[in-house]
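Heads up, the chain below is alone and in the form predicted alone; it's given as structure tokens.
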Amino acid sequence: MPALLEICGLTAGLQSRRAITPVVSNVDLDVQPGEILGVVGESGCGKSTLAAAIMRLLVTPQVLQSGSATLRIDDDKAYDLLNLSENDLRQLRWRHLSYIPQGSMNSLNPVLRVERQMTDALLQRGLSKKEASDRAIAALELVSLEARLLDSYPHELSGGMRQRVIIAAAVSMHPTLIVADEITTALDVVTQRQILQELAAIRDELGATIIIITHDMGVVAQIADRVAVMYAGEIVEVGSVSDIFQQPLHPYSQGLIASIPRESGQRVEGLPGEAPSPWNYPAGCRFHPRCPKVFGRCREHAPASQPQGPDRWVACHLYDQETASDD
């Protein structure tokens, strides 16, 4: 079956007088029909400029420079984001494509009522008004909210439930595929669980596919079906989140899952040192400065994507055949 998005080469960077420093370098990465997929890395990685990059939504001075992202809408369309113009974007956008911002608890005006913000994409997709109601109404519901909230204002709900605000929003008109960025950010945890119990039985009701950036393994585990993991800007190993987190390969998944705690009182082992930032990316592997088993060849050569198994992706020289003979 063919991906339903499938992203290659995209590079995107931040502009300056004298150059573009990169952010997101080279990524390839697909998303299958149904799927939810968590991107997974620490904050600073490159996750949110990606998800940005591939809805068209970066600002200056973040910059794309290059790559396609292809959206398979069925058999016969496909649509290749990076390149749309903007007229073409906007008809995909709310129907096809759809967009739950980082920290958008805050996204709503507080000036406006919860319907007027619900239904003016809509209307604006040629509905009328009690059609618009309808499915404000019924998107609500995916996300156990009442219709009596669509006559209140931001300020009147709680902080989970303005997230589900925007959720409902946002698969109002059943898109094809959602990206959602950090959603449970500042959220308590039971609040946390039900939003991501909500989006899955979204994902089941409506049939869309899902993209999850994270910070949070926790956040996968319970969601994802897959899981791509990122760092410094590439992703790093891609597999199912049973692989992941069963038996993960690069030497980065390995510290994300050792740090996750797994009973009461645990001492739990942080990754050493600190992510590189854009302007100071080391030659070869990006990882290898933090890396207990880094060699020779790792501060010299970047690592390429080798295949592990079906499905099973890892950017490391441990898992280059050729690289493990010759060191």
Second form
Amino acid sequence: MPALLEICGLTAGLQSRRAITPVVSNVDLDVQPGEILGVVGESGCGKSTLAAAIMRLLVTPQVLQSGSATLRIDDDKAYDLLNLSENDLRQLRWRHLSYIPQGSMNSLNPVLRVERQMTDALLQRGLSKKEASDRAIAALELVSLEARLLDSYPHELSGGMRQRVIIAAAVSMHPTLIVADEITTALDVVTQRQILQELAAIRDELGATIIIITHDMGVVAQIADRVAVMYAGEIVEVGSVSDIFQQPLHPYSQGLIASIPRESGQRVEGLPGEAPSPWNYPAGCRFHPRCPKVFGRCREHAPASQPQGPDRWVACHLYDQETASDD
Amino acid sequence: MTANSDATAGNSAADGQAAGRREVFQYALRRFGVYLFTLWAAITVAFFIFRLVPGDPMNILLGNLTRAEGRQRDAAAEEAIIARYRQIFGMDEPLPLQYVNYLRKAVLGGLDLGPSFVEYPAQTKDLVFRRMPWTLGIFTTSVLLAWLVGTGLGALIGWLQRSRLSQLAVVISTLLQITPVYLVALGLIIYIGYTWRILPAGGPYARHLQPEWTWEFISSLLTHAILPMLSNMIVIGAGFTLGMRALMISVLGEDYLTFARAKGLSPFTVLKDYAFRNALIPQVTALAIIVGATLNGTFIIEVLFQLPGLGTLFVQAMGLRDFNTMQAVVLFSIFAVLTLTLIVDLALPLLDPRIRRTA
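The block above covers the form predicted alone; next, return the form predicted in complex with the partner chain.
Entire complex below, previous chain first.
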């Protein structure tokens, strides 16, 4: 089956007066129809920039430098999201491409009622007032909210309710692809769990494909089918959730898995050091200063992403020999 | 009930609406209380401050009289005249009593603010009522027009913040905003009024006309009003433009704007419902603040353009230490400013649903 979304060489950075500082470098990623792909990484690793780049929602000084992201709809139509005109892209938004943003606290306009904010996009797509409001109510039901919330203003809702309203708004047109950016951050664990379950249910009911961006390995374990691990603006490992959790290949993934709290009394192992900022990405492998398994080549050459078995990719020199022997 | 209305989630819709209406009512009531208090405080301060200004009105009045009559000064007669006048103006009593009498007459006597010195025996009240339409006409019209133009222009240059034209507009507005209003007025008088003779530069209407409902008089009135209003508008409008631009730029960085764009709304809808709508709220508050801060500019403009408004009356009254008239001018200006501010304040909850709860 061809990928629903095929991201190729996506590079985005921060524009300053003189130069562009790369934040996301050369990301290649396939998203299969109907799956939930988790993109996981530390704060500042470029996950949100990646999401914004796919959604074409970068704001200055963020700029897209190169790359393509091909969205295939109904087998015959393909759109390169990164190079589509603003107007054509607007036709895809909400119908085929939806965005559930990070920071749900401020993503709703404080002075407009929920109904207005849920239906304005639908009305502009030619739905009647009745149809739009029916769809809004149906979408609210998907996230277990009552229809009377439509009359509320955002400040009258709790954080969890606001996040649900945003999810409902984003899925009201039954989109093909949903990009969800840190949607459970700043919510309590119980609400987090409920919202993730609702999101998984939405995928099952609407047949949507979801990219979920998070820093929380727990979220990935709970909801995702596949995982892409991001470090310092690059994808370092891709694989199914069970593969990555049971047998992480990249030392960074191993560190992330080891730092998940397990049973009580067992000490959590953290990763030493901190993630580099885009202004001083190290030469060679960007992870090498923190890597427990670092060796000579890591300091000079950046590792390329190589296949490791079916649907498994890793960018690490530890696995170089196998490729060399393949050659 | 209060606890219940806090947990909006658990309320029925009707309950919520009733609570909302009650909150709006309480808000209005509170605003009206503040309004009355401010009015009282202003008149009290005016009453005492003007009496601290050096110079006895009686002496000034008498000096003017003797100069006009050209007679020799007679000390005994002067004393008698001054005593008589003091009695008429109620100034023979101790200050606290004068204050109480003044308030009593003003409130209970149907706005009896005493006779004026400037045009004795005309009542101060009548004097002020005759002059007020000029001031209010020029002032309200120019501030409202400046607000409308400034808000529109500011929204536009904030939306197009990176274009050359909008950067140029920022520089020009900044220059205009820091220019004192009398310099702008003088510039307009000199160039447009005298050098190029495009518009009349002084007076309320052409000299040979009488106030009447004819087209000739009204058009003369309007053409004479253009320059005074323009001076006010240029300075105030530039401030409103800069303010609205800053508000737009900060709103453009909000998360809900990104979400609105992600919805695929047309750029016009994003501008109208998400950016402009939200930037407008502080801009309306700014209108309320500016209304109070720019009335004095209008007084200066009246003097420069020789308009028979409250400003010229105040300058006249000042020369005579005419307490009654000065107080009345202050009272009515404050009344006008407070009323405009109150209207703005009451309009705010209509724009911003959050105010109904927090105010």
